[in-house]
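There is one chain below, alone, in structure tokens, taken in the form predicted on its own.
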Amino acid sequence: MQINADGSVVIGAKEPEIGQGLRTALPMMVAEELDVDWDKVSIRQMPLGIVKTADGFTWKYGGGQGVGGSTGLTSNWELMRQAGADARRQLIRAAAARLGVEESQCSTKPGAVVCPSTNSEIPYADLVVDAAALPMPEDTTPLKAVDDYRIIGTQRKTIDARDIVTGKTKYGVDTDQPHMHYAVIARAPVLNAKVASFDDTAAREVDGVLDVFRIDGPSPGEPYVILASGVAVVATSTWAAMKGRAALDIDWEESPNATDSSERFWQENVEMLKDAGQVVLDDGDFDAAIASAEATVTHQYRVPFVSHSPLEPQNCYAYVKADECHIIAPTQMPSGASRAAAAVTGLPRENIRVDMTRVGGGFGRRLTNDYVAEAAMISMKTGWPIKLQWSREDDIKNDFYRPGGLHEMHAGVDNDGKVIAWAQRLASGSKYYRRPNMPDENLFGAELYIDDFPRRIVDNIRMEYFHNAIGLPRGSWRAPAHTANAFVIQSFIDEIAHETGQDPLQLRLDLLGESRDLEYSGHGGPVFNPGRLATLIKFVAERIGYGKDLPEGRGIGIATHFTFGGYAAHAMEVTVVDGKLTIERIVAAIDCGLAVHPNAVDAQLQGGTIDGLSTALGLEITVKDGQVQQSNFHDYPLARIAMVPSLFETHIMPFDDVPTGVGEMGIPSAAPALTNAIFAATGQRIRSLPIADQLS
């Protein structure tokens, strides 16, 4: 915190910024209990801030840096309060020492400290000098109650949102530094494939082309430090870097992937389903209890491996010097950059300096760092300031993509309509493979989530896994598994539901309950309050008149969950016509606990119900001989504006006095809200995503 002589003040934003809003919502807490008018804040990004001791590194500013799995936010919910009710404490403690009066004789307003026994009122910016020379008391400064908030829980804009749209704000790729030189690589174009040999005759002799040598990727099945394979071009210009590469003549060797396609997948998950697996979670009996069902259900689901496309694709900015580095990068982990760096320098981390530039779009891809790494090991055999940046192509042929899977689902009901069994069998690509010191045993845990819902709620429940290890490499995609489970599950409900005659509304707030708090080891525990999802998709059924009369063709669905600690739920009214589909009507909600900053939580729950349908409808990266088949958003079409109907709700509804990250919790349930309000309106049912021409 820095107290300028003016009464401004500026607050370090230590996370980096992908597009949630960390950036207001950050200091905004800082701000409240520091007591200063927000109109007086403005924010600086800090860099990286590790600190070497005896026993290894500490953090500079008080806590982790990086955001994913939706923490940003409820990792520093009492760090920064903490730290702005510190800054204040100091200021009224040199308040009380220059009147000469016992510091519970002193509070605060906004910007200043007040002593009412000696009429005194004295401004921050006199006092931070004294203030900051003063040692830290070694009791624990209470921090503000919930009613005497005045910025957090309040509309604010967002503080940099004018920078952005008027074009101010400095992304990874508007990085320019003194005597930086540009690189791009041609990487393979098969999975796994090697560098055999290689001309450059031609791309040297593109203009500004500098120097061009080869990059070693990793053996198949080893851990990633980069993804591929490849050839460098270095060039005065990223354009002449390009051409350069466009030059190249390169001879790749076999790659025992090469044969690897989408089709093999899916037929090789189909046999692996006909046998038995890995059984990863066995709750009561479940066999007995499917076998003294009254009926049973049984579908499978396919949900496909995605591309996070963010806007703003790789790139990164590294001058490695002999006994330094520094990093320039939009990355979710800024630490896992400095790592990436030591890692393929040698150098030590704290000699390397990791400066963050806002995010164009992490969604998890940057939460790897492989294009870090790429610019280090560049700047290092030229010796040169580099600035790396890929292409679109190399974005959408390169990524850590969300693991594709086949979902198979049984469940048993009693006479009452009861749900008393259930099984959930994947086979899938998990996220975890490749990962460094991963048993083949773990393997599931990044897709089968074991507490989810409805763990703890049916009696009788089974989870089986089976892996296939296909050649593409995967990652964290925006709420990971949560995307393809509610999917799974929120479909099934409804297939339940209509199977045996119930209603899907009922049928989910009969499983789900009342407000009680169930065991959850997983991320986001350690409760999950099923009460919380009955009570939102009450909700939005009523918002959207669920169980109206609509005409022919039109149909309404819903869906719920819990990802990550946050509760979400949507419903949907569409028109199918001749084949076409038309979102007529979007109602979501979401409980976080208490919304710091509601704007950025509104906008989070609007932007994840887009990506969620955008990708729902036409997305899908498929394989064929080793090689990724889209390139660009002409084969891998984002959802256009017209997409989304003008009759688009959003609403927040506290529960608690605790927040929770949102970034992910608006995404897993708006597909299958689509998709069950698509067999509402039409009797087709929508089992394999994503639906593109399906309904024509």
Second form
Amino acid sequence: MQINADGSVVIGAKEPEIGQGLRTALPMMVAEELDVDWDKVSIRQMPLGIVKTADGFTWKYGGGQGVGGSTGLTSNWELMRQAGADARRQLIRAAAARLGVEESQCSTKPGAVVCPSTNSEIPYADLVVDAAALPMPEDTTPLKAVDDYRIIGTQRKTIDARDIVTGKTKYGVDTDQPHMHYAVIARAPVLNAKVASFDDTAAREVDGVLDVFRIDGPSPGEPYVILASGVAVVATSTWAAMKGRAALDIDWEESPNATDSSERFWQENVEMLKDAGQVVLDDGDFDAAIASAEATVTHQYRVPFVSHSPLEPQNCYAYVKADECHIIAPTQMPSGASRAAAAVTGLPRENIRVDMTRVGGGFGRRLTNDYVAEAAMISMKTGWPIKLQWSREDDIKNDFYRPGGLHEMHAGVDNDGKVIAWAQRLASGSKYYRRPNMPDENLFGAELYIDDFPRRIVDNIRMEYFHNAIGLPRGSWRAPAHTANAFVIQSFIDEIAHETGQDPLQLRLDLLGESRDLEYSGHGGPVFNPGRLATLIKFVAERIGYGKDLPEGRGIGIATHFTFGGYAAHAMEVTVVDGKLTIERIVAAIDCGLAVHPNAVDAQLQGGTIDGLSTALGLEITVKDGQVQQSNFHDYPLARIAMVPSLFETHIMPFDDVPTGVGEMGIPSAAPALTNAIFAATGQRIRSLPIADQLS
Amino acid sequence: MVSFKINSEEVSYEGDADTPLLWVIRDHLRLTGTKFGCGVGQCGACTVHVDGAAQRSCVMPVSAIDGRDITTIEGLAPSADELHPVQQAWLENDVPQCGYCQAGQIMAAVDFLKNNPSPSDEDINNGVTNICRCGTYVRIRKAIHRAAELSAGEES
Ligand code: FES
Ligand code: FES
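Next up, can you give the form predicted together with its partner chain of this protein, since the form predicted on its own came first?
So here's everything in the complex, that chain up top.
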């Protein structure tokens, strides 16, 4: 941080900003402890800071850099507050030394140290030089009590919003460097196909095209550095590069994935589920419990592959020189960008500078830095500074998709209506496929989170996994497997309730029970408190008028889910008339412990809900003859404003003094709340996503 | 050669006549506030005003704008200190998440409000079709209503 003569404070933003609001939330924590007025604070994006040590690398800015899994806030919660508190302490100590008083006689007001006993007040700006020269004290500076917060937990606007609305903000696509050229790549249309040969005569005739060459991709089944083989075109402008690419004539080798298809994938899943799979969880005695059950319920649910499609297509600036390299990228994982560039160039990582721009959406896509590796390859081959630009088609066809899967659910209910047996059997393409050193028996771990609800609530519970090795690349899609599992589990609970004559809300409340900590070993643990979900679902149900009389064709649905440490619930009211669905009203609630930056929590809950609905309503990636069938927003139709009802409320429910992340919690329960509402309105159960035209 | 005005400045372009206006604005004129999202007229991230009307510049060849008057997000505000009411409303409602779509959203909303000075939600649903991948639609709707209010206030 830097305190200027005029009292303004610049705080370094070490994390990538992908729209989640960290550029605002982290400085709020620093400013709180530093004790400065918020309107004096501005931010500056920091590059990747890594320092070489004897046995590897360490972080320059006091902690890791990278955003994923809703950890950006929680992983910085101690660090940022302590940084502010330490700086304030040094300012106080500098003032005390100058005034010749004890440190304990000084305190602060925003922007200044005050010393009542000498009746002095010294602005921070006057103390900075002295404070910076002082050694750190040996004892740890204590942090403020929650009740004393003036900034954390208050409504603050996005710190750099003015630059955004005036078009000044620089994203990756906006990178402009001296002597920079522009590059695009024609990637293999068939999964894992390699270039056999190509004719670039016409491409080279396009005005502005400077160079054309082959890019070698990974072999089928091997870990990825880049996704696909192809042919790169470098030109003096983006458009010239695109035109050059369109003029290429490429012959592709036959790929082992040339017959991959969604049709076969789904058939294989059906067949797999007829056998016994890998048992990954087996609490109690499922077989005995289901045999003794008064009633049993069984259904299958299908969750499709989907693409991330951040609105800013992938891009990266790279300038590889003999002994150093400069990368400017929109990325969620700058250290991954550094590793990708090192892998391509062979340069030591300390000679690779990675700068981060504001990122036009992450959603998990930019955890993987394949586009950084591609850009480094092109710059290394040409020796030029280049900016690689993907088109929307490149992005939709070359993604690390959320895995699709077929879930088979079983439940046994006793004559009191209590669920006594539960099984989830999943056949899917694991996200962990093609990860280096990943044993087959661990592939399930990305798709089934064994500690999720209702484990430790239902005594006899089993989970089984079947891996389908379709060639589609897979990756982390915002709230990864929670999006699939929440849809499946929250739909199935509804079905159990309906088929055993119980109320869906009451059944959930019975299962969730009182506030208590259950062990949770997965990401978001170490504990899961089902009572927090109970509070939320009761709240949203009451808000929306659950149980009220509704006209024909109208229905209310509810759902709730625990995601990576945070809790959320949705209630929705819909109308279905002549097969036409209208979402009338949405009530969403989140419990993220302490809401550090409530404005962003609200934004993430709104955006997450809309993402969940948009995806459930219309999105699916399919494959035929080894080729992704979708290409742009006409056949991958993200929701527009008309989908979003005017009645849309969000609620932040405080719990304790410990913040959780918020970027992913808003999604998982949105889709099942919608499909449960559709069932309530029509009696039609949606067991396959997307909903698309199933209602007509 | 194509000559036109952009944000009140006379400029010209001598390259390919079929170059989409978007790429002339971004790569040639180096005004990067106008964004590339889809390249096929679907998302609206590239929205600019051509003679005051919102257009998706990724599907408009530069040859079609000879002699015309373009405004981009950089030229929307009346001055460096004063924002356009739509930008003001966007700030008040803190609309942006990643922010990538927002220049296009704002340019589209300005034109929409010209034709619908006090829109209903229904009007917005029918008339505003830009994509926001982050799902800022709740706040976009609020900001459009607020901008309508601000503009009405200005006129009275
Ligand atoms: S980039 Fe022009 S409409 Fe999407
Ligand atoms: S704010 Fe990210 S796409 Fe709209």
